[in-house]
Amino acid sequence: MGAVAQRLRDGSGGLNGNGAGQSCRLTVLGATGSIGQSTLDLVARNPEAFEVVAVTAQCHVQELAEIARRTQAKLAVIGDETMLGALRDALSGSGVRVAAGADALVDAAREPADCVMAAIVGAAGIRPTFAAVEQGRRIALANKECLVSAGDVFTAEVKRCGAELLPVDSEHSAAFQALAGADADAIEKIVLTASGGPFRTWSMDQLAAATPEQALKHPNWSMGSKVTIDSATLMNKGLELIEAFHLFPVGVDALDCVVHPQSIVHCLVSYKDGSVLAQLAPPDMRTPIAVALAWPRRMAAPTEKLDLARLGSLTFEAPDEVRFPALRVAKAALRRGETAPAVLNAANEIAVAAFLQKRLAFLDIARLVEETIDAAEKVGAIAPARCLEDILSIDAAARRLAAEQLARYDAP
């Protein structure tokens, strides 16, 4: 089944995963983000099933301290080194160990645990997630960059270390469930669904004038700002196609996406016998998180129950790559291969940040990314990657190139 869940077919793991009657030791990387908060909501509803080992955040000290106290975590780590004193003060007398800095995030990922929720957003999450993989434990993967930027290197490391990899993205979790261990030669196509975001029906003129405030109003999902903007541009679907390529045993031509505004069907898997299996669930991230934490078992999640009669209809349409060129740019990077997806991802982070700062127009996000990939090709920055350091080096170079391209947009 590709890189996903190599050791899960024996029925081990999940809740009570380290022995009969024992709780699952859980580390949450990115505990204050939307995925981290949803994970901890499930933990709070199943306190006998989990023991929280470590929690991390980048800069939200008070939130992190409250989480550490509430979950009785053994360790709390703040990524921003300047906030160590504040974290230490906030957890004074709690017995929780504290640390700060990028190296401390990596150390937290190495704490003995049965499952690591890898939910640090962006390239900052790559090194800690690799460190978690080295322990040979279950990785509930919410960080896109490990697969988008470092796909071949990351999946090779998962295999080398004997880790279990379960995707947390709703679409990839849906594919994992619909595939259910199917033989690779039986699979015809994997189709991911996209909501279409807040601008699905907007004209090019409207898109040209779109503001960050408008782009952040997603019709179905509650997510962080970066992912929400990616949903508005459809870049998120391009990134997810790259992830799916590394997760599942299919080629590029067997991957596709379709716009599904209701966000009820999350993936469809077509088989060569004509069967199509779909996974359906309300748009709530606690469902795929619960799958990743408990698989091969199932755990209760407080999500809305699906009522198809009330919904009445589910609709689908082809994505428009003219109005939403980010999807086309991402597909081209996937086909180009080597480090092109890493450049794509780094440039997109720069572009989205610039849009949120109102330095870049909405339609210029994809344009800046494409120009950065072209610039990277010209300077030889798109090449095979052999190790994590190669990926991080390319990521840094791509950010510099994207910043250079951005300066042209800033110029009067």
Second form
Protein chains: 2
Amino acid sequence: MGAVAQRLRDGSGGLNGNGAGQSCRLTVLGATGSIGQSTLDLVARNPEAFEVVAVTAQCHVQELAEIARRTQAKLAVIGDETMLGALRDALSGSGVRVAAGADALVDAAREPADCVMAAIVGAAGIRPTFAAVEQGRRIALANKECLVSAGDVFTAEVKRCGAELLPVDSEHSAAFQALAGADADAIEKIVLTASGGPFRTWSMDQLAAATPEQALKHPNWSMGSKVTIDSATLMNKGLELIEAFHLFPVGVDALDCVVHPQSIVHCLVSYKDGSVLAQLAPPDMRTPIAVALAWPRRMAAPTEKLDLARLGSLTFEAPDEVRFPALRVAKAALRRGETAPAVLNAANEIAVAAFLQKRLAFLDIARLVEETIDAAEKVGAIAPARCLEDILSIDAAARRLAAEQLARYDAP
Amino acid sequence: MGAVAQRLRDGSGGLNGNGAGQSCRLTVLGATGSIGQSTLDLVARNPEAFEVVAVTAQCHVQELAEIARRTQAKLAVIGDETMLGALRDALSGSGVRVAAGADALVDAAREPADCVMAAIVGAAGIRPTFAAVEQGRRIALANKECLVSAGDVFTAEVKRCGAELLPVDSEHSAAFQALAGADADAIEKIVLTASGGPFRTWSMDQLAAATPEQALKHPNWSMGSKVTIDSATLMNKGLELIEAFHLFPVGVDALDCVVHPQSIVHCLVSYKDGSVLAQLAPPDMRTPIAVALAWPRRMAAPTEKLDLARLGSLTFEAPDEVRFPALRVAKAALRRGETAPAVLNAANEIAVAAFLQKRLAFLDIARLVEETIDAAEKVGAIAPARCLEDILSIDAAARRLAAEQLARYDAP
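Please give the other form, namely the form predicted in complex with a further copy of the same chain, since only the form predicted alone has been shown so far.
Next comes the full complex, and the chain you just saw is listed first.
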């Protein structure tokens, strides 16, 4: 735990990190996704501050080619190998090198850069992000799986390589800023906020009948469907508590969450003298991205300014783990430790996909995840992970176990 | 401006500041007041961390003697010279040195110490606090007049002597923490919160008839009567904006305030990337005092813990400068600069005293202050101050001008 608390102030990798006046060499893994696009928006507004090294995408080949041309990237890599020809055609005459496939994504992450935005979504992001860590420079981390599934292994690798980890998630960026390099013994609590999602005020009966269409209507953020469902179950907050455990120098008991429907306050850090430092911002991922790129400096971001008097009121309520059992299940996995969070994450992906396909009821998402963790415990799959291969094999095993559990459920 | 932004991280003067494991030699100027007593409460809870050097009071001689015995202070000084005998009697056989008078207060401030808590209220605190600054160690500043009246001269002296200034006011401590040593060009705004006082929702007609008894009922804080009236007029927030201007590296346009009736959020700092860092705490001065004593570390304080879910809601509204003209008058004095804030402060003291004596109506407090500033401008008394003597003579002149204005008012 506490991987982020190192090298807060020397700013080795970020904006101007490689010498005054020089631009930051930046690689964007997952350039066509939401975080990637927001990153490139900031880069476009500060063209003299950045030099784009490599950009990658999984399958959006035309968008990737357009980004590579626009940013004058040196390298464009598409994850789907069948698209190499299309990428080559789209970039012919541009001078941009092209490559394709999973290994090429890893190679892209290894290109010399001052900062790597690790924004590939899901388990596919793990290997490229580990490769970026090996460089020992700044990692702006948007991929959740590196911490949720591979936390112990990943943070050990960050330390070994002397890399600098800056979280891009809004809650963890908020915690990072509110911690400001404080000593671990000064911190009493880190409280992440949760919007409560679209079902915050729903009864158990209503939740039992909730449909994917209803769950996909998030009140504050526009995100991918997996994350939006996680936000409706509060699993998202559970996963974020696991991430926070690995990022910050506090134990499980010092981590908590509070429901805050306006999504303006993103995290609160309590200190032992009674002080609480909080970070607030209108919901716009360009703020945490700008923090990660420029820290310990600040760069301008074209976001809406917070106007508290116009907002009027910020409200808070305790999360309800009865109506939102995913939060309880995730906390239990965090306490269990070892590979329990990896199993939780894999089982949740299977459960959410099944819910979106209407093969699983909303409240059964957490039930399926809990049953999968129990099943994994029984077969001895909850154990310390020594390396990335351990994590990847547990992830695969957990998906199989979850699919077995899923077969027992009737479609709702 | 910006006196506090220096030496944020080296922590030369505070807790453990004079070497690992050694205690902090602490002098408390104004030991019998509210801030002094809260300071000594924290000291009593951490006896191994502090060594009390000198304690002072203006006239509460028995309380001072009791404090000196309890803390095993080396020196006790009473401001009122007529009380020297009483102090000597009360401390006979204790081994505590005693002294009395204004010069003795200044001498007490010069005693070698790692940290001086400058908590003498009013203009009487100016000379002793300047004397403490000369030592070039940490000043925990609770006295407002050093910054409001003597800001330019005081901050120049802080720089010249290499002293370290830590604000003890809850709003400025909050700003200090939310700034965390940020570069000036990263900061977009510093917003202090105001409770709005007991008359927050009152109409102009009600305000015109407000009595001292009504004004003294502050909703959140228990403070002296002068500060409580300033809180009812919002002059307090105006004075704090002037202090903030001298403490932090921002210009007048970057300073503002917002009404927040719960007094939980004390200050918000907006950065150019859209991030806003805020400090929150239940109203208890031991929190900002602990911050000032221990920074950059944190010390435990026995304060109520913030529970946002129980609190439920934090509300914000724009301050109304029509119903609370003192805020407008103070902002104008800040913009005018030079000795205008010193005149503002002196005139306000006269006006508040007259209001408490029922010689002036509530809404006439700001009017009298504004008229005094205008009168001072006319006689050329708004001018640059070169030294402390300039400030003290302007302060005296402003009090005379305010008294002249006051004579024209009928008692309400």
